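The chain below stands alone and is given in structure tokens; this is the form predicted on its own.
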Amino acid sequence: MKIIHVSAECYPIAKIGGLADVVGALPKYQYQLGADSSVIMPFYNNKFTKTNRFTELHESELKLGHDTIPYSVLRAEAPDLEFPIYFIHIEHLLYKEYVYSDNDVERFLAFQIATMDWILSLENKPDIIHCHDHHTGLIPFMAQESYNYKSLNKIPVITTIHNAQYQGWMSYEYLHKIPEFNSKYLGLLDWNGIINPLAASIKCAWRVTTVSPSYMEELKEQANGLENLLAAESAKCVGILNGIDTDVWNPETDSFIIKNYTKTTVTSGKKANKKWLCKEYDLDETKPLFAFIGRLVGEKGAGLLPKVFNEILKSKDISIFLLGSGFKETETELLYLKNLHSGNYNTYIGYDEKLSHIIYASADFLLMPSRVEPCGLNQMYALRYGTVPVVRSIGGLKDTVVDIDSKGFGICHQDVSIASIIEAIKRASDFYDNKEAFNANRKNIMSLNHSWEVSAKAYLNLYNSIN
């Protein structure tokens, strides 16, 4: 089976969030299971593209409204890649140092048209086109309705919603740039009086998946305006839990961390990593270490963290370390706390891949007080490294973390409030003090299987059911 994944991100080429991790792992595990699975994405101006070799496979022009734009298709020749990755190279639109900007309508529209034109040119066409999020949301519509691509409309197109909060809205002034189609099908593009690529994708895709079963159910109640659409299309919707790449996220072989370890050596291994982190960032290694890794945005509950941290550090003898960036006001408040709680708290504003691995290997607990969490990968990374997740029970967090009071292995809370987060931290701290139970739990959670192999098989089964 030949599968082409279409995405704006893919680890290790370009990563903004969890989308990159998924698109960097799912094709790899499908490939290992015998499928001809590949990715096509934009060719950005970044470290990966500057330091690797590429072969040009195709050169042509695309029509973007009245404009004719040259593009090329490249294949990465990087030796470490474990599946084929192709790139759409459009000099003035896609070849940027950033992935996203304030207005990406023409950039991603051109990317999608070039992708469809390239697929049209292939002698050996894919059996499945798998689109990821709104940046690729017009492909299901174009495959179904645009005159240029009618010969492709027998190829099943899958859409995966990684985060329904972002839908790629565009005004009707861009309508003429979408490849020509019969105007009686204009309603497939529209949702609430505006062109909505994610809505169009849900309407036109053969199947719609989300990144966890619970998130699929939650979207029928809260999907930033798409609730009724998802309810109406529920017969073709399914939630498939994301996995993690257990080759990349493996404390036994991870080259980023200070000392490697297994579940039998987890105590000494985490102690060595924690010692390094605490020394580097002026924290006390003898105290339970709580960490937060992620975007400092409302979805993640990050706006509450400054008040949570300030209050809990006054009453509990713990350490806290945060890695992330986002809203400037939240960043400023978090940085200010360093003066108030020196020796117990520190933060790194920004993102550092190596540091994130060290944090997972060092921390005793990972905080995820999310308002919205379609799947969440951080809690799975934490489990893999023997770090106990402290999570709000929603979306993928609900599907992957069971509270210790329910014979589980994590700390769960139901609300996103200062009081509920603090209470969860206190419960975690008390659990840490029960050394025998805490250490046994560490070994237990490292044995949980959240590998992509399980999820990759589920996707292959889905493809086979419609192909």
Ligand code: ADP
Second form
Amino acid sequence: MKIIHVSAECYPIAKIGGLADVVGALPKYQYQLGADSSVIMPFYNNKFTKTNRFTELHESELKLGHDTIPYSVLRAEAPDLEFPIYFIHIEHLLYKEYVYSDNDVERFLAFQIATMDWILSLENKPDIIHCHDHHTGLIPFMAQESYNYKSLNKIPVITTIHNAQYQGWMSYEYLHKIPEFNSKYLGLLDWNGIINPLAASIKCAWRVTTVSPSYMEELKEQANGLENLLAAESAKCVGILNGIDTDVWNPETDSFIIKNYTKTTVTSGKKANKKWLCKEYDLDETKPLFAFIGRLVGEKGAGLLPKVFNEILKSKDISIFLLGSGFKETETELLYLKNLHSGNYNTYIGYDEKLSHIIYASADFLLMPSRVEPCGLNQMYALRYGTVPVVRSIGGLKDTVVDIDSKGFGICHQDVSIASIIEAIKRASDFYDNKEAFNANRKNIMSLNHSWEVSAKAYLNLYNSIN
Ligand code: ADP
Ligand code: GLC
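Next up, the form predicted together with the named molecule in place of the form predicted on its own?
Below is the whole assembly, all chains and molecules, this chain first.
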């Protein structure tokens, strides 16, 4: 079976968040299961594209409204990649140092049109086109309705919603740039008077998946305006829990971390990593270390963290380290806290892949007080590194973390409020003091299996059911 994943991100080529991790792992596991799974993504101007070799497979021009835009399709010749990766190269639109900007309408429209034109030109057509998030949300519509692609309309198109908060809204001034279709189908593009690529993909894809079963249910109640649409389309919707790439995220072999370790050596291994991190960032290594890694946005509950940290550090003997970036106001508050709690608190504002691995390996607890969490990968990385997740029970967090009081292994809280996050940290800190139970739990969580194997099969079964 030939599958093409279409995405704006893919690890290790371009990563902003979990989308990249998923698109960098799912095709690999599908490939291992015997499927011819590949990825097509934009050719950005970044370290990966500058340091690898590429073969040009196809060169042509696409129509974006009245403009004619040259593009090419490249294939990466990187021996480390475990599945084929193709790129759409459009010099002035996609070849940028960033993945996303404030106005990406034309960039991702051109990407999608080039992708469809290229698929049209292929002799050996895919059996499945698998689109990820709103940046690829017009492909299901184009495959179904655009005159140019009529010959592709028997190829099943799947769409996976990684985050329904972002929908790629486009004003009608861009309508003429979408490859021509019968205007009686205009309604498929529209949601509340604006072109909504995510809504269009939900309407037109053959199947819609989200990245955890609980998030699928939650979307029917809260989906940033798409609740009714998702409820109406629920027959073709399914939640499939993300996995993690256990080759990349393996404390035994991870080349980013200070000392590798296994379940047997977890105590000394984590101690060595924690010692390094605490020395580097002036923290007390003898105290339980709580960490946060992520985007500093409302969905992650990040706005509450400065107040939570300030409160808890006054009353509990713990250390806190945060890695993230996002809202400037939150960043400023988090940086300011360093003056008040030096020696017990530090933060690195920015993005650092290596540091994130060291934190998973060093921390005793990982905080995820998310308001919305479609799946969340951090908690699964934490578990694999013997770090106890402290999570708000929502979406994928609800599906992957069970509270210690319910015979589980993590700390869960129901609300996103300063009081409930503080209460959860206190419970975690008490758990840390019970050394025997804490150490046994560490080994136990490292054995939990969140590898992609099961979910990669679930996707293949889904493709087979419509092929
Ligand atoms: P989301 O995609 O919503 O941001 P996920 O939990 O699915 O959340 O995935 C986040 C991914 O991004 C994880 O791999 C996490 O380690 C990584 N990450 C987030 N923020 C940073 C950062 N500042 N530096 C390094 N890695 C980060
Ligand atoms: C999105 C979600 C996150 C999920 C990731 C990968 O970024 O916010 O919860 O884990 O996609 O599917």
